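Take a look at this single chain, the form predicted on its own, given in structure tokens.
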Amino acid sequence: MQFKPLEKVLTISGLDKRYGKIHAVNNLSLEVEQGSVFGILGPNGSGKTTTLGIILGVVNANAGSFSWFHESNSKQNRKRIGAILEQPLFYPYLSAYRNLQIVADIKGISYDDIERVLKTVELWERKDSKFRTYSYGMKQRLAIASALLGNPEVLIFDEPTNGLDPRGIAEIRELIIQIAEQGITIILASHLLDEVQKTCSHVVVLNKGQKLFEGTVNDVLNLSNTIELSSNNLQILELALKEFKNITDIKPEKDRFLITLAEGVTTTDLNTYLISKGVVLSHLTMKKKSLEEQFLELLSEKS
């Protein structure tokens, strides 16, 4: 049975991007499968908002290229992507719903589709709340569903949660998620750990504009190959493991051990050497890291 291999939305080739001595984006390339929420993950300065802004077409690339669904940047290509790239700004002094029929006017299409939006961002009982009475969390409600007027395929955020009390993070968090189970494929850029780890199912960590890892969310979390381990007799199995020629660090840590396997080398491997040695384990578990970690460790390797 063949599978059909997922759509490209977005495809980056060696986009350059400097604003005198500071190189802002170096020489990245990655792509955005239809149906995923791909995060862009890094520390201020790192190069996330000057990426979205170049294939958004509001700022210009000195070098490399990209495409969105296979085809050059074009207007018409613009429609079917919808972003909020800074702080929602609405008319203070109009409704949520006036202020989306302006949204409607400049977009080019009919005020159909303005329940829907306020439905799906839980904005509709006050649809004819002024913006200024509005809490911060509901003013960036309000500009997601903006973004969803006229049924755009993709869907850009750039620091969503940002300035959000915990409540807020969570509700933004979780409308992300329900967005993207409808199908709409999500790019999502954000200095947050947790945030992307919560809500993304793939990523790009930048740093200084240079590319440092991509790929699944599970992939980044399944890069540590750390194991933890314990037995009845822990001065039998520390000779044990101090002879087993592919383990390449060892620490105690209360009544266990933390272990790192060379490359290639499996628990499976490490448990019939240690049965061979005549060591039974009490417990032996994979020690995942947090993105937290895993991210600091690729700061740190390019630092």
Ligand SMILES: Nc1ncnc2c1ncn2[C@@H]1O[C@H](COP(=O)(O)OP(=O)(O)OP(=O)(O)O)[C@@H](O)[C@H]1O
The other form holds:
Amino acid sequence: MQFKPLEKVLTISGLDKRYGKIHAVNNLSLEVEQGSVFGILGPNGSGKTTTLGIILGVVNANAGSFSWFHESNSKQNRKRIGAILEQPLFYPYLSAYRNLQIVADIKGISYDDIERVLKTVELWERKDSKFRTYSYGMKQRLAIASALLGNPEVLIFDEPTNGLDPRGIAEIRELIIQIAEQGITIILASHLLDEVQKTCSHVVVLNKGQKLFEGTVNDVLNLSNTIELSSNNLQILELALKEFKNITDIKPEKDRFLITLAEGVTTTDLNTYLISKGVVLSHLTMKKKSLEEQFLELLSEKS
Ligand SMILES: Nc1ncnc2c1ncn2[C@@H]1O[C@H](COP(=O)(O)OP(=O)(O)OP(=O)(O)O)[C@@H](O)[C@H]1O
Ligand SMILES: [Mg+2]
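Output the form predicted together with the named molecule next; the form predicted on its own has already been displayed.
Below: every chain and molecule of the assembly, starting with the one above.
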């Protein structure tokens, strides 16, 4: 099999949206690669839903552009995208199966796909129950099934676990990961770090409509690495650390030092250097900052 470079599913450039004095989306650019689970993370009012509205063609931007699948937005492309934006309108007195038949009619596709999507969201056994008898979590899963009808290549979620209990939250996150494993690209807006950390491969962090950070979730976790180290002779260790140019920060603690290495410098580099100086470490651990700490830092830097 030949290696295929990753395709860009969505490209947004210089997107801007104002509501009067409110700058809801501020010069936003980003790219979503095929197969990724792309998180749009930001506090309430940071412009996530507005951005999703623009790329789905229901909100008009004041400036900037976006393209799906390298093409300007055409009706044909819209069929390749499924969205679960809010509680969708299902008929309360009809069964889940009947409701999906109606959706299939609207989408102009056959009923053959209904069994597959109901099985994916684990509602096949309950297909004949009336929608009004569904729990909140089941309603959310039916919304996902409905979006999956017709095999979209991209699924868009806006706060998919809002209002669910811990079990419902875990189920929906599990389902999103499972859908992503089938090769569907996912774009997910959330104000919950934990959600993005648990489900997404990539993240863009928004605040007041502006992009603060974009990268893989792993990159975000690696943004800043603090290393804790100690030796039997702290004075010699301190001297050696101060001479090492690849350290950006040294904090002495009671019996150890907390240091930050410059970008691209590994603990192996550090250790090799220390050994060359005759320093033997008694302790070395990496302390990764959680996405949460970094998220809060990012927000406080900009506000
Ligand atoms: N139709 C509208 N008219 C006026 N202002 C709007 C409208 N829609 C959004 N806004 C404003 O734009 C800003 C961004 O809102 P948006 O809903 O995109 O944020 P969000 O990140 O989705 O927030 P949340 O986490 O609360 O869902 C907010 O200040 C909001 O009040
Ligand atoms: Mg929103």
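Positions refer to the first chain, counted from 1. Just so we're on the same page, rigid core means the largest C-alpha set that superposes within 1.5 Å between forms. None of these values were measured; they are calculated from a predicted model.
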item: I12: Cα shift of 2 Å or greater between these two forms (core-aligned); value: no
